[in-house]
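What follows is one chain in structure tokens, specifically the form predicted alone.
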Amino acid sequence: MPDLSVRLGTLELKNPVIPASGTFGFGYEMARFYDLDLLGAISLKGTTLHERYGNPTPRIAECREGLLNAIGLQNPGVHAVIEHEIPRLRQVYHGPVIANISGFALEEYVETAALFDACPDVDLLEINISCPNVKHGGMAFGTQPEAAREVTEAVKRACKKPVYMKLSPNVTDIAAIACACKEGGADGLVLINTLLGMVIDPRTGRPVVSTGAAGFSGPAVKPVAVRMVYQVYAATGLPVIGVGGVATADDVIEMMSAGASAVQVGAQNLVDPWACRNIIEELPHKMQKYGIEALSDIVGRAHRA
């Protein structure tokens, strides 16, 4: 029987398939579709220190190549997530939980992470450093190595649980950002977040999404994600969770071959609510077809080929 289990440092997952933050709500909403305990882990909807209403509508746009979104981190705030959302999830799901954390200043990241760190139902912290930092002129933490290292160090000082930094692909040197996070003490990395894109209505000549540019995800970003996972794995040696355009078991195997220890499924959940379940069911058949006995054996095999 093929072995689907994988490890993220000391955290063991029954399989590598994780619904990506922002595409699966807080998890319990999806329990009507299938048994959530099938999943390797769940990454919660992105959470900030305080409640956020997000960007004005319209904030979703479809295109031939994928999906654009500018939700704007709409969420009820960390206290509501810990007090209400996670307990509801635990009623229908008993596996590892990943808290996805965003902020607009270093202090917000640290306080939010510390609160999740103290929550016994959270197993791993995923720090999204793709959001603007208003104290640094609106630049993103994730686009400057020094800023990435700074927020990593600050969160690590405040937390005992594993800290994985989620990286932006909108940079010229992803390896430099990843190495800065490693220097700051990161236990692992998550990549990629969305690329910047835009859709313009040909009838009006105006951008479809209210913010103009928005986060682009879907099948078209997968080659970029695979390339960046490959580079970061080689540069850091840290555990990597690969994200971007994953829709099939073959995509999971490709991402793991590049260096990912686990894989998140994002936009495909919005197209097909059963996507993660279907991928998990498909994986053993693909493993037998390709002669793979254990998924953990193929992590980074493209570097050994």
Second form
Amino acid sequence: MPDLSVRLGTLELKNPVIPASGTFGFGYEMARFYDLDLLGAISLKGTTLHERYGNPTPRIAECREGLLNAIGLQNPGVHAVIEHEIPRLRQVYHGPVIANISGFALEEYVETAALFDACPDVDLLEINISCPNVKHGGMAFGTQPEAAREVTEAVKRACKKPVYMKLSPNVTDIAAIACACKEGGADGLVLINTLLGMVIDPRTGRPVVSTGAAGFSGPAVKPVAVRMVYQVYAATGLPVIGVGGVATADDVIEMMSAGASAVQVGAQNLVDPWACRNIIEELPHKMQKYGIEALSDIVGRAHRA
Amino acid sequence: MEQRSLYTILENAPLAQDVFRLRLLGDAGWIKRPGQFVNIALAGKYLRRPISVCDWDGDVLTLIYKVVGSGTEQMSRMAPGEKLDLLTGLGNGFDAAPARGKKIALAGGGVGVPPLYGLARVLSRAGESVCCVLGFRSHADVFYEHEFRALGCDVRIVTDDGSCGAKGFVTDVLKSLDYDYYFACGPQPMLRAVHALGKEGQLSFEERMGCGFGACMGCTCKTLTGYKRICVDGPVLLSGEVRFDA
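What would the structure be for the form predicted together with its partner chain, rather than the form predicted alone?
Now the full complex is given, and it begins with the chain already shown.
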């Protein structure tokens, strides 16, 4: 029987497949599609200190092999997430939970992260310094090495749980940002968030999404994600959760070969709500086909000559 | 409950200008209420296309859609015998119960008309008398006038240019009617105008969707009872909860 288990530092996952933040709500509503305990872990909808409505609609546009979104971090705020959303998730899911945290100021990141750190149902903190869809904050912290290091350091000081920084691809040197996070004490990295894109309606001549530019994801972005995971793995040696365009078991194997210890599935959940389950079921067959006995053996194998 | 199933195209024929009727062979047992929708996968398109159910009978599903972009254009070229991959079981649909025994008006605009047909059928089978105000741009856009009549509905057609029926807006006719409960589906300005008439009813909304089943928050709107996702908490909202100022 092929071994699908992987490790993120000290956290053991039964398999590397994790629904990405923002594509799976707070999880519990997805239990009507399949048994969530099949999943390696779940990354919760991006959470801020205070409740947010997000951006005006339209928030979605389609493009070839992907979509644009500008949800704008709609969420009920960290207190409601801890009091209502996580308990509801725990009724239907018993595996590892990743809290995804966003902020508009350093203090907000720290306060929100500390609340999740104190929540016994959260196993890992994913600090989103890469949201392209909010003004002031979000991606601003993830595009300058010094700012990325400061957020990492501040959150690490306030938290005991593993801190993973979620990085933006909208930078000229992803390795420099990753190294800055490592210097700040990050336990791991999650990449990539969405690429900043735009879709214009040919009939109206105007951008489809209300914010104009928006976050581009889907199968089209996978080569960018694989390249960045490869670079960051080489530059930092930290555990990496690879995300971006993953839709099949082959994509998981590719991402892990580049250096990812686990993999998140994002946009694909939106076009196929059973995507994660299907990938998990497909993985043993692909492993057998490629002669892989344990998935954890292939992490970063693209770097080995 | 959402399901993914393959349907076989029985008919895909033009009904009016840029408007097609698609009759599909496959499971229709998931339908609980009129006004629910399906999300259709198309070859080479990443997202599915949400289309409301017009009618259903046994294992035949009828959808009416308008060609508005390259996806629906591609769909319009599909032939009988070809298969379509549908995500079904989506949306809350219209609740006919609160309208029982009331003077009911249906207000539809353009491709907002189709889901009202299934509703009209449910209502007339329950013995309710139904008045329909159906609005279109012009004569070439009008469809299903006779189908609504065949259900026994009192049908009023309205067109922007007066080329068929009354000239003006759906609300111009609606406000002259004696009704105390309404169901509306159509473009946002029409819904706003119908809502502004102040009666009690249900409104079905349209929005660009990512997933269609509540995961992405792409179609959220503000209501008096909190944030609602058009795809799972709607598309039908109650007149008492909608707000157009947000």
